[in-house]
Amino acid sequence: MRIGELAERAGTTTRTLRYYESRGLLPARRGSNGYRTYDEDDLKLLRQIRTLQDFGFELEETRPFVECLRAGHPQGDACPASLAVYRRKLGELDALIDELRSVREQVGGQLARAERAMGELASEAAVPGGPEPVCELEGRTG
């Protein structure tokens, strides 16, 4: 197929294909018309780097995938360097979730340190001659 096919049949450009071949990810053959020609295996390739992709993995780290698949292995993540990635991918996430967790604790404190002193002013205003609530924002002009 030409590479007006294989984008469409990918979902992707014909310019992201000529980046992909640039970098060595897709191969760059050429029929006797000198019209760059893919296949299958091709459109396989450009799968699994959409995927991976997809799941927030940098195009670099796609490349032991695109060996694997290459070098004639059924999946792109059957091969020892495909696995090494998932792993430090896998330490990435954790770590992410351990930062996301950590900021949660934080704007939680917070949230709960806010509604405390909104409940003190609130019971104040109730007091007779206590503070009257006041917006801070009223009468400013941008």
Second form
Number of protein chains: 2
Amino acid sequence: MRIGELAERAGTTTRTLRYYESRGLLPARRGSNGYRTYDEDDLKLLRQIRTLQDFGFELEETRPFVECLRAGHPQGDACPASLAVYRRKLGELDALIDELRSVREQVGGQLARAERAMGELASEAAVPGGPEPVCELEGRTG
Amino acid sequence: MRIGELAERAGTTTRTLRYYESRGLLPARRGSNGYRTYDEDDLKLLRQIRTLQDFGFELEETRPFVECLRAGHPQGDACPASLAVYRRKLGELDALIDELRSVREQVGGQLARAERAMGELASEAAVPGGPEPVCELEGRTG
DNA sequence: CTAAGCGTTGCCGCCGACGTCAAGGCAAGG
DNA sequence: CCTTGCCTTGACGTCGGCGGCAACGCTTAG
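Swap state to the form predicted together with the DNA from the form predicted on its own:
After this comes the whole thing, all chains and molecules, with the earlier chain placed first.
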């Protein structure tokens, strides 16, 4: 199998495969004409890389999985180094999710406050004596 | 106030301030010697930008807040354009958090499966007759 | 023979928010 | 005068994961 076919079967591009090779992740044999040659095991390696990439793993983080497969294990995560990457990633994900939730709450609070402030201003301008609460989600005085 | 003092009071660097100026976010008056000159209102603008940046807003997303302040409003989010940015950001945050939670679950599942597989292999090798469950978090047989 | 369609290497471009020089000007203290 | 420390502009570097182009070689079909 040549680079174009492998790329297509893995749903990626030849540029990506050459990039992986330049990083030492997916070395290729060469045919007599200089063309890269791949087999089904390489496809398996590549799919492992792509799956982890889709999860948001950096390329370097996929290396233990690839080496694990090349060591003959049927699964890329059948090695301690791969499990360590999983665990570290879980920690990072938890931390990131917590942080994003915190930001989400703060932004949500700012939005609510700003909407209240604008509502009060509008009401004071319209009815200086008695401001009525307005549902901002509707956007009109229905 | 010159650029160094403003940077320090806002907890950032002069490079950052010049970058903001190059983006048209924080224009500066110039003294007779060519030095940039800032006042307290500029500090307020800058703090608004920094707060949003800390929330993960892109620079361009802070522009409505800055323009709102420069239009004379006491708060950068006292304008509809700012509220629109808040709302869009909330949507992005929700989507991102959901996605990360999904990834977290999948990675967690992979880790659990891989740990089970390794435990089974170890047990089979050691005690072919009766595999005992081992706590992977402890790491030893104590 | 020729053209199409693969392959090869190499290098620059991109995105965002700056960091890091380089080379020089200006101000203030001893 | 000299040094120190601030300021100026301009330009290149960073990080990750490729995209895209140039300029060339191989192969195969018509």
